[in-house]
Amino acid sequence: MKAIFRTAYGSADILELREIDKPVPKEHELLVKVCAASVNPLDWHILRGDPFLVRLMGFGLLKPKHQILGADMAGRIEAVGKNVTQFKAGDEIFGSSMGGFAEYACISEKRAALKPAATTFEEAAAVPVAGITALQSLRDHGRLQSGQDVLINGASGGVGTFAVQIAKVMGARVTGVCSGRNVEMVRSIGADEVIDYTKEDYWLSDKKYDLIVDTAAFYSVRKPLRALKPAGICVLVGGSASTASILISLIFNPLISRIEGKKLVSFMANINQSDLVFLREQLDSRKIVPVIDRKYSLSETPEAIRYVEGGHARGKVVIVI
């Protein structure tokens, strides 16, 4: 099979299209013929091994543990492990497991769900990491309730476009923050109000929010905390990629949060089947529609990663296999 392969940490320039052996599923895994995959910031962080904390999280200290990247995928099951009970060969699925930038990949049955009938493989592949991150930031960590006011900073990005739509499904009043070129797109996916951050310093507004989901946290957390209502919650989903800044944030953000008297949450998404099923239901009813910026072929994966790393993708970038 063909796959995008790497043997070391580095930029997208080190990636190669190679012919390698097809993987063999373990007892609880599915062998999937991949029809589409999508690119996440997670992919280029793992590609570079940067911040260094990524290497300490099980991805390999000096050499990468995973030679094939791609955390999101959608496709058809070709074979199942001997202990798989929920799926069979021929089922169309979507889910998350390293190895999606290839013609075939193995995925745990616990990290997969049947593909939404109303979506294409490309749309389904755009969902897992970004969709679940958005869902968990709103529901689990932000404790969003119907009728509340939520501000989503970075509303035009991968997580942001899902967060806007999921917040509307949950009955919230949504304010999206993005650049001017994306204002109409963010409004079209359901935002009640859209702020162009190039024209307005939204943190200085008199409006206060029950929940702020910040997917672009590149500044002091004092700003979003001051835009919260007294019992509000700020959930940080993105930010600086340096190890030093992450460590500083881990040390000082909780202190700042306590001084300000507001709740601040940082988290890493837990990819699980239950949340994939929830998202599938919303996709089937078209209450959520993935926003796809660009599509690339498998051989163009390095270019796709460079584009996402540049930080200006609108919604998701998909690899069509």
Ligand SMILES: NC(=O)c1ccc[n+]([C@@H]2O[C@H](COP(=O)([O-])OP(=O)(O)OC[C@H]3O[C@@H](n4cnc5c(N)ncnc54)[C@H](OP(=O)(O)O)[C@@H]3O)[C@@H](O)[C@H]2O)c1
Given for the second form:
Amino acid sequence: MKAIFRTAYGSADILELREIDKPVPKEHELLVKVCAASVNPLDWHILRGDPFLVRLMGFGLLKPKHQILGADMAGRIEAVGKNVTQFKAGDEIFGSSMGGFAEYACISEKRAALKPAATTFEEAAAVPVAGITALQSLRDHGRLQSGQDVLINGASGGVGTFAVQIAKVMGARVTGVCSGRNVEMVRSIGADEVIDYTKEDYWLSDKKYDLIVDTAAFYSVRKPLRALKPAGICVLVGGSASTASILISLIFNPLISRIEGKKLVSFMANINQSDLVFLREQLDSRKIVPVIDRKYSLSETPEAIRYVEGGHARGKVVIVI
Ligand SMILES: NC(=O)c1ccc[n+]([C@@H]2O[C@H](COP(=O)([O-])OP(=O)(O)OC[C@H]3O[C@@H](n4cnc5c(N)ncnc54)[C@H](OP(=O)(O)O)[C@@H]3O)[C@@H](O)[C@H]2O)c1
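Please supply the coordinates for the form predicted together with the named molecule, as a counterpart to the form predicted on its own shown previously.
Okay, now the whole complex, with that chain kicking things off.
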């Protein structure tokens, strides 16, 4: 099979399209013929081993453990491991596992679900990591209630475009923050108000929010806290990603939350089947529609990763296989 392969940490320049053996599924895994994959910032972090913390999280200290990247995929099951109970060959699935930038990949059955019937493989592949991150930031960490005011910073990105739509499904009043060129798109996916961050700093306005989901926290965390109502919650999803800034925020954010009397939460998304099923239901009823910015072929994956690394994707970037 063809796969985008690497043997070391580095930039997208080190990625090669290679012919390699098909993977063999373990007992609880599915062998999937990948029809589409999508790119996440996670891919370039694992590609580069940057921040260094990534290497300490089991991705390989000096040499990468994963030769094939691609955490999101959708495709058709070709074979199942001997202890798989929920799926059979021929089922169309979507889910998350390393190895999606290839013609075939193995995925644990616990991190897969039947593909929404109403979506294409390309749309389904756009969902797992970004959709689950958005869902968990709003529902689990932000405890969003119907009728509340939520602000999504980075509303035009992969996570942000899902967060805007999921927050509307949950009955919230949504303000999205993005640059001017994305204002109309963010409005079109349901945001009630949109702030252009090149013209206005949302934390300087009089409007206060019950919840801020911040996917682009490139500033001091005291700024979003200023825009929260007294018992508000700020969920930090992404932004500055140096090892130093992550360690500093792990140490100081609880202290800052206590001083300011507002909750500041950081988290890592937990990919699981029940959240994929929740998202499938929303996708099937078209309450959530993935926003796809660009599509690339498998051989163009390095270009796709460079584009996402630029930090200005509009929704998701998909690899069509
Ligand atoms: N905690 C977790 O488990 C988890 C899971 C997934 C992702 N993440 C992290 O979350 C972040 C977002 O992920 P993603 O997939 O949404 O990334 P993405 O698709 O690359 O996000 C790009 C978007 O960010 C926006 N943006 C850039 N600078 C901004 C700024 N100063 N203010 C507001 N928006 C800005 C861009 O909008 P403009 O072009 O309009 O500037 C663009 O639409 C990343 O740092 C990622 O690593 C964390």
